[in-house]
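Only one chain is given next, in structure tokens, and it is the form predicted alone.
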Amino acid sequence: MFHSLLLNIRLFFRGAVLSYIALFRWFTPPAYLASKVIAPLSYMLFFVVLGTFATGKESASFYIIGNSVQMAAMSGIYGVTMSIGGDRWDGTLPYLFATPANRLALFVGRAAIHVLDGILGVFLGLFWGITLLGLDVSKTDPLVLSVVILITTFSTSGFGLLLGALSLLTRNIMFVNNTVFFLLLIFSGANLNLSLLPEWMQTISWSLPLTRGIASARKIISGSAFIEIAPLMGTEFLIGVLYILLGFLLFRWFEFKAKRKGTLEVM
């Protein structure tokens, strides 16, 4: 049993790190620079710079933070669902389905080093805040703000395992994928004060990663205590681990329809 969990530990290590440097569509340096910090810096000083103009320079610090976490979902959701929907597009796929390895930790894995590439990006747009836009941090606790981005990148790696899954199902989920991205824009309030939306609109804001994360990092930067944000932490957690399973128990469906089917069209 011990040597059993040695095996599928090593080979979710070796899973993530693979799938990362073959199936990763931003790996050369130009397409990430131009994808990873170039784009994101550009939506970041548009929202910015807009709600400024229309609320005042007093409400920089919510957009600044708004879309500095919202970058997670530059990894969270096209990275995790680039690195899954690869194995189809690149005809790897039949041969993960013949292994007998893990499932579970094939799926999985295939996050992990996203959630790591994502916690960089935020730290990444905190930067871009601090030194171009004045954002104040001398109130932030450096160490409970670390682990707010790590859990919210977490949950929402686990989202895009989901739509990774879903990515299996359909040819064009890079209109998905933008759909999703620009959508958390709003519903996650990266951008918009979420009370002042409709309560439907709320409703679904609280069941999608990034939305507690936000709030609370803007809490930990203003100087709130761990204590006060536990609770949303804690659900974030939750969330994330609820998308991971619904994303692998779709993954396992379109496995047995696959092979029972004797083709990866299951639709």
Contents of the next structure:
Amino acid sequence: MFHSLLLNIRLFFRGAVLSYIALFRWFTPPAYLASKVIAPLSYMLFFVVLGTFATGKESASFYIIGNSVQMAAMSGIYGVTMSIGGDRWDGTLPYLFATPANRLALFVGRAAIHVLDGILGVFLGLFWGITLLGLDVSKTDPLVLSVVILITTFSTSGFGLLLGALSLLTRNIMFVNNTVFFLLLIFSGANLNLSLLPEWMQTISWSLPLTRGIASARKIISGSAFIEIAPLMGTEFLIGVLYILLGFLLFRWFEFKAKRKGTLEVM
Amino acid sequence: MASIRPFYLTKYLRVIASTFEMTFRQTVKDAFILFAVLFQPLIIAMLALWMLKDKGGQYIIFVVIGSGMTGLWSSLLFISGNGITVERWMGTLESLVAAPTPIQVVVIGKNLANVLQSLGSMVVSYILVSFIFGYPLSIAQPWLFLISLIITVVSFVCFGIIIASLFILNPDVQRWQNGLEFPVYILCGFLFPIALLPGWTTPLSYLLTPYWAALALHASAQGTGTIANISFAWGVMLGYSILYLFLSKRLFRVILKKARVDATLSMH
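Taking the form predicted alone as the starting point, write out the structure of the form predicted in complex with the partner chain.
So here's everything in the complex, that chain up top.
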């Protein structure tokens, strides 16, 4: 039992590191700078300037915080989904499904490094916000903000795992990724006050990751205490767990069907 | 391209037409292109509509044009930009450079298909705003808008040749592709005036063809520009187009040398 646990932990970490390396094997320093620094910064600047153009300079922090936390989705959606889908595109899926490895450790391990990457991305966004755009963080409790970022990145990566499992059913992973990422720009409340949206859209918003994370980060940066955001964060965490479970079920269903029908690489 | 006689012109037009058709058939079903041309501009339009809601009715057409421009630029950067690189991936680049037709002519046909296809961004944004959101939309100066649109297509096709050439010649430049999408949205004032940006960025905006295209299209659609202003933007776009064609001639000379003399074109 103990030995099996150790094996699974090893599988989790090795899978996490190797899948990350495999996904970003094409990264050179210029590509890293373009994809991980310039692209997120410019996308944040675009929405911050658009937002301040729409509602005035005094609301800049609303957009800076929203888009900084939204960075979690860059790793959580693109990275995690591609890590799962990458096994299919690189032809390693049959080997993976032939092993007796614990599927949960293997599946969840794909997201682990992306959670760390996502956290780094959010902090980088906030750093740009503070240094370039004058975000005031004087009332912020850094520890609580870190907890908010950790939970939000976790839940977003959970959503990414569900999309990753879906990516095994379609050829167009990038289409799914891109569409979900851009829809999150609306639904997460990064750029909009959610009360502006119709009720049915608000219902979708509150069933997605990020929404509560962004709302909590805004509260913490404006000086609220942890107790005020604890219920939001608790739900955000549960949403993450729910998406991971849904993704895992879909992953197992795909494996079961593919093995039975011999359709592992058909779709 | 140096000695374009009527015979060559007809021949080149035929190559452009067949490349156009082939590219269009290839890309019209591509999910990534559908996203860049239709979905992304649509989502940006929806977002901008909500964000700029309090700015008043005159901003509605601004959003339609601006979000359409984002689709035009993204498709130029990712699709036209990869126009020659894709040939390398497919192993057809050598055949193309060995053919008697100049490769620029083929690239023009490909870019024309991509740029015209990406005009769908504006159509989709128009449909969203007009029919789904129910806002009344009108183009204030339709003729000026139409001419602006035609010149925009010409200038984007020419700009695409430069981008594609630079990407094939230097893969390090192509690695910046992901980082070039939103900076151009910002610098070209697609959805907000560049006056909101720090002054030092203004010369950078002036150097970009999409800025002048956005200026002419926004002004003619909203009716906020004079004929002098708009025709100045046309002039700049046409000037840049000539410059790009001239530069592309030199860049393609290097590409052909790499392919025919050095045999290093496919080695990156």
